[in-house]
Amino acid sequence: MGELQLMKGNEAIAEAAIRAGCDAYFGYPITPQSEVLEYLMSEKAYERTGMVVLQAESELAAINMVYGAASTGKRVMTSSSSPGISLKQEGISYMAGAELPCLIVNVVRGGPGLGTIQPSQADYFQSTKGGGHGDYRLLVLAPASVQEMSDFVKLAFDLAFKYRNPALILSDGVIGQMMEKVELFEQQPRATTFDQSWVTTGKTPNRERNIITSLNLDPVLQEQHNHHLQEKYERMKAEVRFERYHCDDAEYLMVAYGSSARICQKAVLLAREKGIRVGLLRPITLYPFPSEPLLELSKQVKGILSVEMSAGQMIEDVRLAVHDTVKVEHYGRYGGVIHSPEEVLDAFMKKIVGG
């Protein structure tokens, strides 16, 4: 067993970019993800492996010093809330554009525009679609604990580097901030043993400089950089990775991640003790996005319950899996404000079963 620790979210996720050997760190704070640079800079997290921790002049100043760094084939993230990704969406996509592997976290808050400072899930539409200009997609993980958290640092590191994109972490500020036993991993080594021959080395005796840009003004050259891409974003969908709750028997099924599926987890609970059979299947990975196992699923089930801390996005991701081949339908507070296991269950009797 590694070593056992009590921390926040946002803490965890510093915790493990430190120990994910990742080389640099560069953002600027906005609640509620704020506790990301100040735990690197509490626990000095240059003396501990040099890993470099700055605080940008802004989002926009962030991302494109991890966008150069990102350039060197280090190991880099950024992180912020709702507002602050929105700042960082060109530079995001220069380096989708460019094939630059890197990670970025949002701690997901309530909006649009500035809104609050409470939790919320809307942010699924930017994060899944590729929320800046250009066809292009983005790796996304949705952890559900802290230690989800922690975990999902390393691996969104290894799939970045395996497919030269950026990762993001979608968590939300109920994940950020509240607090669970974490088991931390051991201390990773910086190098990685992924492909490096892209990197901006300089030239070498063996080849010419690499030059990495987003730029290319020939359309035709441009085509088939976007074909390359498209393919790349086809092989990324056997990454789908998913989680179900009681579905072997389940004859409604609902579907929600992150901080959603855990009081969905509940509701199933409730709905099982009332004799109604309810299951639910997590999305770990919003893209890609779980769809042949959710097709296979609505074949058993008679309705599907989208819970999300939105207005309703991910319910668009929903139907398409299932064809319209059965009811599904939307539940979700929004704004900052967090339904509760029986909202749920209210919502899901008079939309799915009552309906």
Second form
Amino acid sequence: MGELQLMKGNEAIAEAAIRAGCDAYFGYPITPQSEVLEYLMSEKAYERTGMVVLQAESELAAINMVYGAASTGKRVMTSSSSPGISLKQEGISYMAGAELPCLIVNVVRGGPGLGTIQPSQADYFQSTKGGGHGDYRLLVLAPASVQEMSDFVKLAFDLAFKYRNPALILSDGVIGQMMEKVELFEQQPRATTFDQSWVTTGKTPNRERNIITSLNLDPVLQEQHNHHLQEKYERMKAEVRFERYHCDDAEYLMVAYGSSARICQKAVLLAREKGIRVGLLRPITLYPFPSEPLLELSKQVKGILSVEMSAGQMIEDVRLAVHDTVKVEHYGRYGGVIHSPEEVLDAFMKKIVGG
Amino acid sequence: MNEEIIIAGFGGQGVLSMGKILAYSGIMQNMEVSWMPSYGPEMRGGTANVTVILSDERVSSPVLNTYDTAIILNQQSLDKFEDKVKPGGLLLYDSNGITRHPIRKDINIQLVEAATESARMGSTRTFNMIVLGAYLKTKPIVALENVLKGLKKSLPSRHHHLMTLNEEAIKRGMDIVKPFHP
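Please could you give me the other form, the form predicted together with the partner chain, since above is the form predicted on its own?
And the full complex, kicking off with our chain again.
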């Protein structure tokens, strides 16, 4: 067993980045994730591993620094919270188009606009359906604990390089600000072991030039490139991850990710104290979405409550997965208010069991 | 064992660090723990609170609406959290600055005059450790040796010379805590 630490989720992200052999972090501070940059600076990541840690002049600058550094085949990341991630969407779309691996962390806060600094999960659409312009997808991981904040940094880099695609960790103010114990993984070397044949680190005489661009003025070629991307997004579906919680004998189901999944775990336990057999399916990857396991579970249950700190975004994927074969309702507080386990249980009783 | 605690008071009273020491103590005793602070607008209003959960099992929700224990260090927090203590639960408070004392009869109410005692000890920085001692006397869910280990872990090394003073403060808290009957 590795060393156990008590850490904030944001600190775990930063420590894991150092340990995952991340080569560069470019960011701009914003609540509730400023601890990521603060930690990298106070831990002197640049001395521990030689990692570049840079506070850019803006979010736009930061994401374009990520674009440039990712073009050299390095492990590069940025982090922000909702309004900052919106500013980064142009760069993210370019990187998806240019097929550049990188890690983006969004510690979500209430919106729209500048909104509030309190936790929210209302960036689901932006994260899973593209976010910027064009037909593209990110690999989206949703940690529900500080341990997963650490583990998913390494996983996200692995997946980003495996598919040459930006990966996103979709967290929120609860998981970012809370402390839990975390078992840190061993320091990894900064040297990358992934395919480097596409990188732009200087042309050698024995090969063609590598060009990294998202621009292709020939629509036929651009369509071909889109076909290639779509084929890749299909292959990414093999990475689907989820957790079943008290599902085996479940008569009802809740579906929730991130901090809402933790709140639902408590709601499940409270319901079971009343003798109601409810389970929880927790999507760990939001793209790819665990549609098949959800469809499978829907055959044994009488109703599904999709719980998210939003006005109802993930529920669309839940409904698509179960094909209207069973009742699906949404519950969630939003705009920065966190629902309590009791509120979730109450909504579950009214909308699913009683309704 | 599953203990759900809210610690609430003014910013600067050591609310968050007390929660952190408690969480670390739990880790030293191989428990599962979570520490969820208030951050944002309510902090700007001068109040700070933290939810700490110590459990033998995996912690479910880090965000709660009712608590086994409320440790209350100012009037606003008493007004906000007295109703949130589960029946049979514990409310521990310092009467310093309190104008309306707790009124519930279905919970265990304990009083610790930590502000007064820390002044007597000559260091107001011992305040939160006196409160912690009072809590541990009432609910000895973690052994003192593990609390001291947790304290050492969460104190920056430049403050390690304060370990003895803090230990003394914890013991003072254990001595002076007393029941309060509304």
